[in-house]
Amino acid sequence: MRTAAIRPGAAHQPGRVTLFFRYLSRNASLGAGLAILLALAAFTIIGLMVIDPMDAYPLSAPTRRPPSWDFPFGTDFFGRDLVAVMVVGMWQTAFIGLVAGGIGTFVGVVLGFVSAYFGGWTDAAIRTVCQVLTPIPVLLIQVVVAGSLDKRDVTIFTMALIVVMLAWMGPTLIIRSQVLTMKERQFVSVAKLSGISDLGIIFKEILPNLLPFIAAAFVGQVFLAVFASFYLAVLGLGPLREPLLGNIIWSAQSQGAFFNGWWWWPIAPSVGMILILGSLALINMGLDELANPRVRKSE
């Protein structure tokens, strides 16, 4: 009896989901960062469904209650349920990070492509502006702008705009350097000889190859935006009525929480901020490995 020969490639190929999880098992930084971020997202989404967001604002709960069954994270001096504060504060922190990071990355990608691909006086102008603004301490500019605003006019959207003012310079320089390298490669020259327009080359040839770099730049900008909103709030320059995690730490510090024995007050927002920044840093490290072929791990 003859047996059928096994053709090359006839073996079962793993699906994309399987390959994705296999890659996460090799890229420990990306896997750990995504796991922490998903856990925080689940905490926020489920929390918004089961708690009253108004409990995150003053006079909504008994004051200075330590952690208990009724108030797992306790309450603060102003009568805010710290569980509700964590849920709403994480949502607001994510909003600031995504808005500022998204705007900064988008502007940086556009300027980076225009500067590197078209060159000439456009490249010289964009490069000169970045070189002039890069040495300026971003923190100083943000503190001056935030401090000059009326606290009644400061919202979480205002915070995002303050953070994004100079956030486009980093992505601009990163994308510019990558496009300068990419446009000299052979496949771009072939596309030009084939009569493809400049926009076609940018969107069909160069941009798909830069998506890992753009993703890494976006995560890096979200990290910087979250950190900037955090330290501005800790300095008392944020929207003080909103339960941003930095605002909670600032109010706990101003009321002497540790000296008065209210140790639980700053603990939860501090741990939450550490987890948010830690997850974004791990994801950024993992995406850097994905974008950099010299350190990429093969299967």
The other form holds:
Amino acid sequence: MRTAAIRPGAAHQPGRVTLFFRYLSRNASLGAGLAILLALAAFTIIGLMVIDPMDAYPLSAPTRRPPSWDFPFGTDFFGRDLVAVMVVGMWQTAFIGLVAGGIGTFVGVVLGFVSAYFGGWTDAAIRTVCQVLTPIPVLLIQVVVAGSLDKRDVTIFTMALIVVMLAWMGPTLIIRSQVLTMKERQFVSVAKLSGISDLGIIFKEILPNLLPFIAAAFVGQVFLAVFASFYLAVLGLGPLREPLLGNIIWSAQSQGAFFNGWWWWPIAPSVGMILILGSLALINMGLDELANPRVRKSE
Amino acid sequence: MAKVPPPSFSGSTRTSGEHSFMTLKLIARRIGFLFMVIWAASTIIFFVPRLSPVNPVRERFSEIARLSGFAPEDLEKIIESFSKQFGLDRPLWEQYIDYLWNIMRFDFGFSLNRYPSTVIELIAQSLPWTIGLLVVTTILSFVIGNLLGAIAAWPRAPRWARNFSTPFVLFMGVPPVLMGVLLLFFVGFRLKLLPLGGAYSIGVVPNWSWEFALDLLRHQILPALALILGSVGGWVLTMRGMGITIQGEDYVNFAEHKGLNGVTIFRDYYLRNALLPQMTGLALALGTVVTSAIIVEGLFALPGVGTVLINAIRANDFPVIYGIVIFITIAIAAIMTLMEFLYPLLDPRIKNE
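Having displayed the form predicted alone, please output the structure of the form predicted together with the partner chain.
Next comes the full complex, and the chain you just saw is listed first.
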């Protein structure tokens, strides 16, 4: 193995920010995903400051206007300004994603740890429940849950809870398998021999090493939550009063938007949703590369 | 004539008596698991709506009352007699046992909205459409995706062919229903090449003629394309990974050193071996494929299960919603179990232990 001699003076360490950007330039999907997500966040935040959120609700604008200078994305059949709809809808989507993704990941991490670290009956029970629930199409069960609620009472928060209800199995199984391998590593054995308590080992030894996996699981959960809430909303199970992007597509489709020539109505929310889901999928792929050094590219 | 023993299930060297015992035990375990999945799903679907404060019967009848305007006392009486007639006033556990027994007989009750029809009748009418769409799109996307993925990983393929699959991988994050909206806009609305929805043109009576078949086909292209474009990318990615692993295998090297031509190596040594694990993915993808197909059908107003579900949601027709969900869950779980039994026949390397 050849080692390159380091010239004195050339060895200064680049700053953290530089290193981060250098990593992003290697990990193209993470970079692209983050860029799109930041652009969407900027659109939403600037939008929330500029527009009146009430414009996203019916009867606030002239109806059925095609995109123009006054209404860049047009207005819909019910008199909603679609720019305002996009801003509020994005904000609500982000809320559902973060709340449901956060809860789902938290439950998954806790159950995964308990299952893998303590083993025995708890492990068998948690694993069996996960295995039995996994083949059931979660989205359809969520259809039943959302369908049995009073549609007038469904809020954005209820939506997040419905979405998270059956979505913790994925992170549980991922974290469980990672803890199982990590538990056998030498640094954990050393820690055990030196008399550190179970909680100490979990929080000080294992958890920090799992952070990339937890981050990847979190992004995956956010993706699933956004997707599930979108799916329910397109089926007409969302909080119908709110301008969720899926709701807009549902109402555009029920009013026959394409048949009537109002093409802009479903297009704006569709493109928005594609950008949200696409950026999350790209970030997820990028984090996979970060968490899984075997597929990591060299500099 | 010598007695030839029948080929054993997984081609192992165990004696056949011991082997068939193992296989039987395995089949029993898998079927037991299948019933556990169905039981879990049915139980969730039974208890969740009963935890909710909404009474579906009241919901439905107050809607009818709003439209036709009868007195509130009468509404209470109607709800009471309806509940009695359908046994909704009995203890919960009795209802639960009845419910499980009915599910085993595929009896999901009556539709509230289209009353004399039962739920299973509605499903039976719409199912052929959904199965047709699903089978065609799944086979097409499986074939296209795996071929593109295998080429993408094949070092001898020309560069353009290897990069051909990249756009499909990018489409992977786009749910088929959004793909459907974009296709509707560009192909249906802007270019006016294909119809905007429905199973056949309005005013046409279904008949056995070529024009009708063509009309039917034209209406199916966009929904099928939406589903295919959304799922090809997944196959490309997994197949590419599989292909890269297989290239390093000794038997591929050996075939190359024997001087076999590239097409033979690609087809018989590389593709065949990489395809087998992909079959496993077929079962895993089933749930996603079905849920996407349902919503795409709704978007394109095809007369399949998806449209029945959306209409039921719109009309608060709860028995239909629950019936469709249970039916699909059972179907998916059953097909997955069936495929697990088929793998050892396809791939002798997999042994059911």
